[in-house]
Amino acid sequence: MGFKSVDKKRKTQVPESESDDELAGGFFDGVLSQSEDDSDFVADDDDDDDNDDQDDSASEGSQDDEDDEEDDDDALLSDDIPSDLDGEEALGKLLITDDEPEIEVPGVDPKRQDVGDEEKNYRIEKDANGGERYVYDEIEPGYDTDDTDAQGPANTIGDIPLDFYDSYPHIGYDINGKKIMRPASGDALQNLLDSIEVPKGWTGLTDINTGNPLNLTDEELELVRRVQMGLIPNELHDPYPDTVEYFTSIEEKMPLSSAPEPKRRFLPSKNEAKQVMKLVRAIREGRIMPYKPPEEREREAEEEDEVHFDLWQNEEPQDANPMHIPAPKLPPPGYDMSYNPPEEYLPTKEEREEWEKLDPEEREKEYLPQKYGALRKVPAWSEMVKERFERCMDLYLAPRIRKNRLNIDPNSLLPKLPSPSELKPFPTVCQTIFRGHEGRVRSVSIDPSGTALATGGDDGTVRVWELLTGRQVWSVKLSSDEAVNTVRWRPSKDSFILAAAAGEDIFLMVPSHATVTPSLDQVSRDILAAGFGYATHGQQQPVAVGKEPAAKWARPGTKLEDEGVLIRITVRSTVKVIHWHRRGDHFATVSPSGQRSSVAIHTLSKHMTQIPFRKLSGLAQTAAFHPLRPLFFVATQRTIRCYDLQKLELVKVVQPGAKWISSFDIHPSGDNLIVSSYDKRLLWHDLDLSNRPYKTMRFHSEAIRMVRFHRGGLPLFADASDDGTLQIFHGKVPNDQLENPTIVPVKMLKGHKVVNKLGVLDIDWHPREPWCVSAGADGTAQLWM
């Protein structure tokens, strides 16, 4: 029993003590025992007593330390009941206890027997009229009592606020006045591990009447489960049982009587006899037909047998493109198509005459505004089956799609070119005129020097002049009948020797001229006298007999000898073309109309000409050497071949893609080619790219007679056209073969006048300076700087 009252001492002293050690050391005993790993630890009786109190606490839930220990105390005193062999004095000291006590007086307490203070449960205090009045301890419901679902102390302070208690150390009073004294709260690692350890049935919140933690058992977390799922509380409820049938679905036909209706109950009706009459009366008449003609079933028959076909049976529904836009809708209705449209929406006498007259396709509007003075009395819209149709017309024939719209400025598409300005020097203006030729000046040449310019024209003559001053300083007249086609200076600067073609004779002379010095005008006839020796003594080419030779190499006469013409070749025919090898000692001859020997090559040391075709497809228009290597470049009307004079084979076939070609000219560099054309075009052609024009520019309304690159190293190029003007481009080419030629079109020089639809004819570039010489219809060369 002292073993009791000890425990009953710590009872009263557990409730005011609210140590924070001791609540964490109870919360962390529980964390403890769910390890069930405790190896090391070793417990003596006490805390065996604390662990039984936890394991109390656990299964009640809302007691507290103290009354777990009462409970173990309870418990332990329950457990010694002794047995048989313990004898009779133990049983009968129990008996004692157990007894009731007797109740001798109503309203009076009972008389107790004596018996020692440790052993009393009981105290005994005086009562307001001063007699004796006994308290008993209160008994606490250990584990193996009935009594372990009681409640804890009820608050009894009614529906005054918790809020209020908030400044004190109790919550409430419970049913016998004692202050209910408020739970003790963790610090922060207490609610951390609150956090993280949730235990079974926690939810977070607090009780209102005791301020514990208030936890739901499973019963309860199910009961709130289903009512947050909208499900029936109670699970054994069952919603939808199964219904009764109160009455079969079979029907059973048991009639009383099978015998037939006699016939008095039948009444004929005359309403029924009325129609009847009425039928049999559009039989006769032959109104109604009670059976069909043969020849409408035979027709009936056919089209039964007529097979149609569902073209989008098989028809699969596809997802709709994202780039389609639906049927725009149809616009409403206004005011004239009301059936009660405003007076000026009315169309007059004379409107509505003039709107008949019209055809369908020309009226504006496929109907009239109308006027009726109920919506009851509007007629059906007779248009209603056509307008439909070509409604639907309109969105299986007119399919749309959404296009993107590219807002691209059009600036932005033309190349970025430099300004012309940037681009100088290149001839802007005509500097000198030359007057002197009787019609058409048909060519024109400067000598590699840059002092003298050869001129040809239809006159017959062939004029030099200085180039600075345009004052003529030399002139023969070659021919009375035949124009002077071409005229070309030799590409080399030891002589001074010029070629002039005029019809079928082709010229080499040493005009007169203020900067040949005699020396040098010994040298130029020593060049063109040194061929006759080799005639003469050198090895020739047999001609087979009766075969007429390519060409003859004589001299011109006495008088024009005289005069400075030193050679004449003779050839089959009309010479419109003469362009000298760089070297100078070999020219070709082009002649249009010669059919096989249109082409020939003639070499001024040994007087001899060659036909290098048999045979060339297609009328040759104009031919070339190549700047640098050994090529020879000849056009005809549509394409431009290129032959290798040491291997005497085709290289490459150009085609620009113009209708017919009129000139070419091959850059200075050897790896581009520029085509003019009569059909108004210029083509750049880029030889090691391709075959076909890098570039195509359309400058010129009229056909383009020539064009010339610049010999000089600068990156300038010209044509010349019918129209009577010169078109000058910058035309660079980068050494690098990965950068594109730059062309740019700088300046178109006017000056020719237009005579007969011809105006520039020929076009030359000075060797050094950026400036151009032109040929024109109008008779004048016209020096340009």
Contents of the next structure:
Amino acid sequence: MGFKSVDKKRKTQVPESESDDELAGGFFDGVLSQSEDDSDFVADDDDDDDNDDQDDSASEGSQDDEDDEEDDDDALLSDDIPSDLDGEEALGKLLITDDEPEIEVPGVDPKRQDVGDEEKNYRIEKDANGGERYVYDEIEPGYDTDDTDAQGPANTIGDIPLDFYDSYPHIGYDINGKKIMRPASGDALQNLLDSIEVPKGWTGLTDINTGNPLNLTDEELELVRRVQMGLIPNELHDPYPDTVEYFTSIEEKMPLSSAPEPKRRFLPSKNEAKQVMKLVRAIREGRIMPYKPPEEREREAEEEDEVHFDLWQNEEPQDANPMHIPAPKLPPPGYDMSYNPPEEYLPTKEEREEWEKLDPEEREKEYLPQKYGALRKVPAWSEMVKERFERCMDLYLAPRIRKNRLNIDPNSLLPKLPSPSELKPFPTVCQTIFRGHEGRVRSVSIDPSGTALATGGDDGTVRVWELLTGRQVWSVKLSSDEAVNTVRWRPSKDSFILAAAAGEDIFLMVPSHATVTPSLDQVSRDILAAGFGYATHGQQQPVAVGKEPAAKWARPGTKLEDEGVLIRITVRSTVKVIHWHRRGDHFATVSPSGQRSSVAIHTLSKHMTQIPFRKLSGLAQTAAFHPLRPLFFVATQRTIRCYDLQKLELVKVVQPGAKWISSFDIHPSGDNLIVSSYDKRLLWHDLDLSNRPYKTMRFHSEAIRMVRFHRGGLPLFADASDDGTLQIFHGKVPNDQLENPTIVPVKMLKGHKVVNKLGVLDIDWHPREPWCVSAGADGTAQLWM
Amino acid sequence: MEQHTAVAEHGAQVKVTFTTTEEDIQLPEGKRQLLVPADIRRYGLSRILNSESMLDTASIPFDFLVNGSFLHTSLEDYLKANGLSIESSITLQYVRSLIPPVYEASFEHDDWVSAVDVLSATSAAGRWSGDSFQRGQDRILSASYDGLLRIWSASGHVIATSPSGSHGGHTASIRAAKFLSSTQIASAGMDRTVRVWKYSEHSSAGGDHVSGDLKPTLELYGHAGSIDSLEVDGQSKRMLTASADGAVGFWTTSKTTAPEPDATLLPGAHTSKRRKVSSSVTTAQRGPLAMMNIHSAPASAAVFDPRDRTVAYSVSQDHTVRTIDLTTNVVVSTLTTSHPLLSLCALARSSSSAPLLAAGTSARHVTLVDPRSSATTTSVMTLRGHTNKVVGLAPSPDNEYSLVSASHDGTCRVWDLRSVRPATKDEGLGSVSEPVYVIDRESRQGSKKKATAAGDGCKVFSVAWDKLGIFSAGEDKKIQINRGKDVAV
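Output block for the form predicted together with its partner chain, input the form predicted on its own:
Now the complete complex, all chains and molecules, led by this one.
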């Protein structure tokens, strides 16, 4: 709108400038030619005056049109107009000259001559009185003056009816007071003619102002017609003008300033920035979400709700399939496969020829070692594909078997046993060595009081020693050619009787030890001698009349009797084992080679020998009395038989499963049996439980010769082996029948030397203390404590 | 630079505080704290103490006890070993050194020597004999397994030998022998008898060569087993024996007061075919004042209380230590240990009326027991180090905290009871001491074979400690004399 209003204003100025423009040439001419000829100029003006008047009225509309057309130009020009002031001044001058003739036109125009000093806007004329009269130039009515209605010689009669002048030849007066003459009216004929040939614009009406017939001009007719037609009266008015495009694609010669405001003129608004930041913050904080259609939002929410698990996040490398059997590895390459093998690996010419001669199938190696100066000279391996193929065929065709291995911690298989240190006391070191025997010591025995040790050896002697110091206190040579196989003290504190077996003879003796009191000595002698009276006075062996007696009891002769050896019992074969009954009246002897009479039971008080078994199912190895009950155990090579001595019947057969029993011992409580065997095994039997061993121990590398329980209340037993060691075991038999005995090996005692594959031959325990004595094939006995 | 390092070397100093329990060598109060170089050893400390500014004594060798154990290394090493800082102050208890015993001599015998005793001015027998003991008349008594007693002069000559069994002597090995006085000797052995001998000396040929005579005065019968130990009291003329029959015998040496013996125990009591040992000499036969069958296993030793002669202590293989009241011959208290006990000696204590009993065990250690403590308490201290049975013990003649032990492993060991450490887990409860010195058998030194734990051929059976030295008798048929070099008398 602003623009339009500006345009309107400019439009009002347009006629001036227009006239400027039109008159410019004349104006300049006039200025240039002013001094030369003014009159000419005036005359010209006169002529023009009439034309102008008419032109003005007639060309009013067209001038408007032009104005309209040049509106745009004006708008542009208006900016560039140099200055209004100059223009007006020029105009002023121009107008003065312009309007002069118009004033002169109706009247007299003497004043025209006087137009000499044109600088003044007045002329000095002489009035009727002769006085000076200032005649001012007619003011040229400008566009602004409101005389647009003035038409030609305007009737000045005012607003009175024209018929007042009907009686006059004139019809009024013009502005100068001159009569305006009534136009001549035609005669009737003329009127008729006129009516026949109607002139253009004929209305048949008379203009009351002029009295002339009122004719309408073409324009007026057109106007009337348009009014009648209901059209817009102004035909120039286009109701549908072409759209004026402000931003036209047509490139203008001069760019218009319709460009948008340049950014440099932009002033950022702080308030807006605040608002925007508020929004930005809200978006960042998520309070404002970009718009999404609700369905999409729902879908997204659903997707968010779905929890996805990483199945493999904790995955560890797994072993191959259990059925997978890895291919066996090829042997690593040797020196001969090197590209630069040592000289000795390189084949000689003959070898090469020989190899080439052989059929490829028969060749030992599929290649010949070759030498190359450098690795880069080694050619590609021609047999590669073939070799790979064969390897694949091997793997494919050769069956492979999986070996199943048990992954068991070996320690977990070991039984839970108490630590040996908790099972003290038990013998740990050798404390005394008893030297003196020549050849092996075959047997050892500690006397019931625990002070004297008796040993018997290959040299045929029986020796008695002071236990702690190792001092030999007594010795007797029983035989010059036979070894003393066994020595055993009579198990009674009230006597001091030792039994020893050398060859087929069993000797009973009272060592004349200085510490033996005369009374003890006498008691012992009496015990031994008692049987002689029985033999002489009693009814000895009435059955023996026709038979050879099982044994012969006799005195060994004065030489031995002086030493204290009082009785010799001769049996049929070599006695290897003596076992005393706990009361000391009986003792059993075993001679393994003795066939039928291998086991004999001797009664001391009667000097009587009995052979309890007519027949044995094997070679008797050893025999023992039960420590508490009247039972008698006999071991053959494979089995141990238990007999009831009162009922004279077989009670039990124990089968340890050993190939050759060497020795056995019965636990002092009477229900357990430990068996040693020459096949290196130690077998614990629970007699109540089974005939089979409860536990088998195999810790020795050589045959076990002897096993003995401690008799003084300590839960110990020991075995003696040909590997020169003793092994001490903790063997606790619980009082509760339901519990199993605890057997723990606690100590291996090394000290004896192995002579001719014989190590330790016999052991015995101290009656009270955890001390044991061993007899070694190296000629020593040793005390361990 | 050099100066600096020198300063640094000498700069390492340790603050020590000297203390002692011995009255005569107390330091004045102000001198007890001292800064000493860190690398100083026992010898240096000993010299510091002997110096004029300190004790001003003529070189007394000192030993230093730190926290219950002897200082064997330098102070610096000790601090390092115990993780102490060099700034820490150490309390050193200084004691008179036990002189390392040096081998002096060996007296050869024909057979194993089972017992040894000394007669000197300072020995018990010398004190008992009083005026009759002549100065310089130092005699050594040895008992042998061949049944003979021998009396040696200090220079190693046999002055007297007891008669053989057929002439009134022991008929079997002698296990124990003691001087009763300078003129009286008692011996006991495997022939179950205790014999009292009269010993007389007469110098011939200008007094240079001394010869002696041993005459049996008394035969005492009463034991039914080998007598393994004999203890005498010369003042009250009483004797204590311990025998393998488990009995402890209480005897008098007086012929008149001794009762008649049990006839069954006398030799020849039974007319048997036994070889008769006929003696050409007849001596008086007597019995014991009391025969106490108090042990269930062989009794191995019995001793008098060092203060009160009416109290005796006996040990046995039945693990017990028994206190006997000799006036009533009744066992007053019994202490049970965990091992068979083989030897015993009583250490007088100045701090208490009852002695401390040291008992040698078959389990290779010496256990110290307080006889007053109840039966439930175990030993006060254990002396560990032997590798075989401990069969002989003798207290130090000088003090009440050291003793010497003899063992079947062929060594004598000298112990100082002031040096103790807590027992390890394996050793059980109580505190443990380790030997200060180990005396090996000189006869073993030359042999290539190293002595084994079994003590094969070099067992020590008996030991006596006098100011003359440590006398030990053993299986090598020798009495060995060891003596500290500079023993200040």
